[in-house]
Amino acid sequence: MQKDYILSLEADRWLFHADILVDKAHVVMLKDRGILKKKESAAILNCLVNIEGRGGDFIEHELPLHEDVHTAIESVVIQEIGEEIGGKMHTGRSRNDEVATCIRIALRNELFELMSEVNGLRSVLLEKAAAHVDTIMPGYTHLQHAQATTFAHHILAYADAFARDSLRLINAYECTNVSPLGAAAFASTGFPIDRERTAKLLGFDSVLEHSMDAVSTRDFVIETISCFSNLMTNLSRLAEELILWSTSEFDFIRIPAEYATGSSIMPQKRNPDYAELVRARAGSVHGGLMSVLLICKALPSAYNRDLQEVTPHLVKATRTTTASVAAMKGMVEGLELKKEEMVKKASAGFTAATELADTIVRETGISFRTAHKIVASLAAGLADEPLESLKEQESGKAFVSEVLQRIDDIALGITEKKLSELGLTEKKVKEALDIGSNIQKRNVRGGPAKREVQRMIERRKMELERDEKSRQEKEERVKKSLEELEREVKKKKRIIKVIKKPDANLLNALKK
């Protein structure tokens, strides 16, 4: 039971393949620097390749027998080729710099996947926006009807938020992709190692120079989970709107069937469970961030076992965030919009009020604050007789005349003048009350007018293409470095029979 307390099996499984890469690069470097002999490096590399090939079987059966993944791999190497040779694999390094390097490699791979998923979500949002530049809907503040907008304009706000998340992930990647290998326990090593060589073989952009800082810091983890938290917050906001819009009260959308579930008792139900879980799991990621911050707070320099507790939070946050982005992408991609209902509710709640006040200012020259008071009084007077009902009772010119008459009556009590006498006409009132016209007038940069929204969509598509290209280039650089590592491994290793117990003749041969 006491031994189980210090184990971290889930994190070790996550680090297995990264640890093999680190071992290979370190042995190649030791051979290049003359610290290992040719036959020694060959024996170790052959054994590492064998362990790598066993993959899942090794993880399942060997890891639980050892303190951690690093010890497990080294122990098996020693077991299979003897301590006199296998025991040299760890020369010039410590578990401290080894684990720090492994975490960065494993996280780097996860970041590539997450960046790809985020860019995929951005692409789906842009496609949805392009298809709905003319789909009118109500906009809200405080969840109250505010002004009319379009679905394209609304959904573009999320595309922009996720674009910023994408840039944050790139920054997190750059802080992650530096190599601590060679820092050893914290004071480096007396062996003539080449830190730049291992960094290059493992695909790192540079070396994390200061040896104590290299093994102490987990700031890259904090920064990365912070990015995840911000991303999950944006996902949860979108999830909340999808949940609201799918209710009978809104009835704007239909969530794809594969992202909704039924009720065990109510046959008619279509519950937005996936969106609800995205909303909830944002809290889990935020909790992970707080845990890591509190674990790292006030730790003295160099390695402390406390840092072992950081990795599980990182693994969970990474997997939760990537899965949540993928789920949201699927929901948005299959979203069905109920356009007629959205247009119908776009004018409810007197959403033309702001444009009517703006029109009064433009046409009469009175201040906006005075126009605001007039329209506010008009809205209050319509509380018992909503504008929609009045419009149904009246038609055409009679309706507009009635609204203008009410405005004049209110204005007399505020400005002592009728606004119709100051230049406000029925034509302008009619235009102000038209929702479609309201939207098209808002053609300033970032507004919901069709032409401006189309411009933004095209600009965002170019930015997405740039970001995805940058991601692919980074991934390709890492891939080429790891291919170089594999070429070095093949060149340096010899085909040596790997056996469970060291053969005396084989060991004698290797010593020569």
The other form holds:
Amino acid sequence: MQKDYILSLEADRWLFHADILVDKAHVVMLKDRGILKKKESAAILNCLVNIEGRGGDFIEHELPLHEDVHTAIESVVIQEIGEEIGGKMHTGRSRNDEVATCIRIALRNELFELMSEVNGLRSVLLEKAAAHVDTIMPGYTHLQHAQATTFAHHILAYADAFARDSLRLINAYECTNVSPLGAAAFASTGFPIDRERTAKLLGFDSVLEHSMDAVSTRDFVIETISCFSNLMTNLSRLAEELILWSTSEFDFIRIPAEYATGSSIMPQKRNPDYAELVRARAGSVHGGLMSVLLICKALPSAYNRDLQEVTPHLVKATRTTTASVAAMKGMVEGLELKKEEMVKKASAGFTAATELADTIVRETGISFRTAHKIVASLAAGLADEPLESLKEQESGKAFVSEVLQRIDDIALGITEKKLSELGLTEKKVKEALDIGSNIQKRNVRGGPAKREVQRMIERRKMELERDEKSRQEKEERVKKSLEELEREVKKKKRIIKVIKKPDANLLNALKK
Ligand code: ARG
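Previous: the form predicted on its own; requested now: the form predicted together with ligand ARG:
After this comes the whole thing, all chains and molecules, with the earlier chain placed first.
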């Protein structure tokens, strides 16, 4: 017999603490509903607290002897206080609602941690942006120099993507934090259980009502991993840029030493391994999402053992995502910028061309499309026959008048008029060619102009504060419920508080 085949030990280890909570809440409720007697609930709760105290030891030595964590805990309870009482713990429930409840509790904790990490990353990005509103760099489309921007504007885009990830995670949390407990196998139960009570004691926001839906669905897992996937895609994009920017070709940044590794043969190397692994692990998380979708697809209703196969993917995806966010946070925090290189390259590839065309439109009144043609022709000419002074100072006087001269020559062939006659001055051409000044011109909402970027940073700091506060409130709410659960457990097990370790003989005596 291949008993190992049906085990899922790692996921069960992940569920251990949640299962103890679920058992406690269920027993407290059974007692309050008169389904368990005072002595019975006391004996079971004492035993559960004892197993909880054994923690790591139980997980390492006792858990692997059983089919799963739920069976393990119940079996040990029965072993320790006898079946007559211990065998009553599972009254009015099934492993089907039990496991679904445990997964939601364990996942909820992971989501709190992840949301906190994401908020931390957002904060670090906002700090970096604030420090670099004047750091000019080339902006790219198709990875070709396009228009100049600032480092602040560039990385603020990531802060915004991660802000949306935060919102998605809050949605996933809300979808997760509902209680399936009491659905039993799928048909609920004839015992007069109180589902609201267990939901409240366990810190759930509400009851997942329909008893068949409650045990059948893992859509909250799919939703959550899909949020992880989105987040990992955003992280992988940033990781890719850090990798590119740290090459000799770009030479914009230095990745902090603790996030780079050496080579076993090439002494000079600083390889961006952490960023590379963030990039790769996005793939692993997407793979997890695909696995879960495919496992759940076309499953018949209620519980099928297939569902067990979902959990390890969730555990892995959760851990990978949280660790990746933390690594990225560290990398961004310690990033060193080579500002001179960045600004030097910002004008290469005629990145002022768009602003020059815009200036022509504003100064002469010709259409943008015509101005585009003129500047395109100028750019092609510059590529064939670059101006010497281009290398020195692109907005230098000789260069500017040469550019205006060329524009006029080109325009004659297109508009039949020199643009200088239509109002284009050297002063305006010079301004358009100045990278710094043309960044400041782009001050419409969301643009890279310093004032606009500073406004965006301030606003985002407030939004981040709001998100972090709402996360903390959620965590606090759960904590308060679980404290209430512990108070109830303490109260209800008191009847035999003299007994430190539940002793089968004493308990049997108590029963009589
Ligand atoms: N280990 C199982 C899981 O993770 C627990 C539920 C088992 N239920 C059952 N009817 N076999 O899904």
